[in-house]
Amino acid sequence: MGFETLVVSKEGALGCISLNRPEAMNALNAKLVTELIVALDEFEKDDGVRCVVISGSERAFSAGADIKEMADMTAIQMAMTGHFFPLWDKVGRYPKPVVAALSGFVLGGGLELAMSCDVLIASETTQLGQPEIDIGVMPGGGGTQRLTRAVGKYKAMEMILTGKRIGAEEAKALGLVSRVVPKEAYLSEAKKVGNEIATRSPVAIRLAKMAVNKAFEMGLKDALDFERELFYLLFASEDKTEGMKAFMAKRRPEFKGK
């Protein structure tokens, strides 16, 4: 299908999605959210896509939710429609790896979208924040939870209660982004990381992602047990056999995702 608010393409094993509302600094509205879910669904069904890269523009990954669309919504309307929440659930539980390519403004719902991804590559110009407090609300798409897990209670409190933004280097130091690169390289770097992931076993990648995510949901003992069960399970995969044979033969493995 054609998209009005996204630019969607395939580059080898990468599914590439670019937010495309330049007139609104890629603010998230219902149309964009719906289209993004559709694009992710299509890439999930495509076995040729092994990793997804989500980007915005150099000026803004996303400046947050479209306030014009939300301003007159009631609590009941918000609760009954779910508004953007299906998107956070979709990205946060997505079975394939998702790399976020960040530049410029990454604010509010834009930061929540980025934090739902698995690897965050940031341009040196990136500004990250949860400024919802400035308009009389609070983060509602996972910001209070994911930001706290990423940077700790006290920095998260400061950012959420003051609306203060942080730059890319501070975000990296806090563990909020994976790496920082020059602004002209942020998208190519994200695709490079995506391609590195895409060469690995899709089965092992999927289970490893599940295990890391469980680290934030379980106590240590249960999480270790979960990790071990997934480790054993991978010994039943064809990719495990191929990977070990290739290692012993000193050749590149050809993973099939089986």
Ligand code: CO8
Contents of the next structure:
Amino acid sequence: MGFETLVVSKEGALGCISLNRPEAMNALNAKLVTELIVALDEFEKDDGVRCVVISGSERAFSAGADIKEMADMTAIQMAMTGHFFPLWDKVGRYPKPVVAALSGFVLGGGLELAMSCDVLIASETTQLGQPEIDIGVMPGGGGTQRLTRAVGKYKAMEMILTGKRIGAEEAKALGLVSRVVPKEAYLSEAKKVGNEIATRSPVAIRLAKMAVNKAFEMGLKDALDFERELFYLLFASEDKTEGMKAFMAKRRPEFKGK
Ligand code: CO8
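Given the form predicted on its own above, what does the protein look like in the form predicted together with this ligand?
Every component of the complex follows; first up is the chain already shown.
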């Protein structure tokens, strides 16, 4: 289907989604959020897509929720509009791996969207922040929780209470992005990582992603039990048989996601 605020394409096993509101620094308005959910849904159902890459432009991944759209909204309208919550649920619980290709501004809801992804590749120009405090609100899309889990209480407090942005290298040192690359290479590098993931067993990838995410939801003992159950489960997959046979035969495995 055609999208107004996104450019969506399939490149081999990659589902590529590029946010496309250049006039507003890819601010997340109702239209974009709704379209993003539809695009993610389509890639979720498509067995040919093994990994999704979400990018913005070189100038901005996204400058956050659309302030012009929110400016006159009341608390009740904000709560009832409700398009944001399905987005955070969709990305936060997405079964396939998602790589975020970051460049330029990654702010507010834009950072919250990025933090809901799995691998974050950042161009050296990337600036990340939760500036909601500057417009009299606070993060509402998971920022207070995901940023705190990623960088710890004190840096998260500094960023959220002052609204100050940090650069890509600092974000990498804090563990907030996976890797920093030159600005010409951020999208190709994100796709390269996406393709590396896409050649692995989709079953193992899916369960490994579930297990890592449980680190944020469960205590250690339960999470280790959960990990072990998923590990046993993978021994029932054809991909496990193929992967181990291919290793012994010194050839590349061909994973089918079964
Ligand atoms: N919303 C709407 N329009 C925006 C936004 C935005 N978030 N960011 C930029 N724009 C627009 C500007 O208004 C401008 O439009 P115009 O040309 O019509 O005036 C255009 O994009 C270009 O922006 P600037 O001229 O400001 O460009 P600069 O390079 O000078 O500055 C910045 C770029 C630093 C990104 C600056 O635009 C800025 O500070 N933007 C706002 C960032 C911000 O505060 N983000 C947080 C928004 S609140 C939020 O995300 C809460 C999420 C909660 C979700 C959960 C809900 C339940």
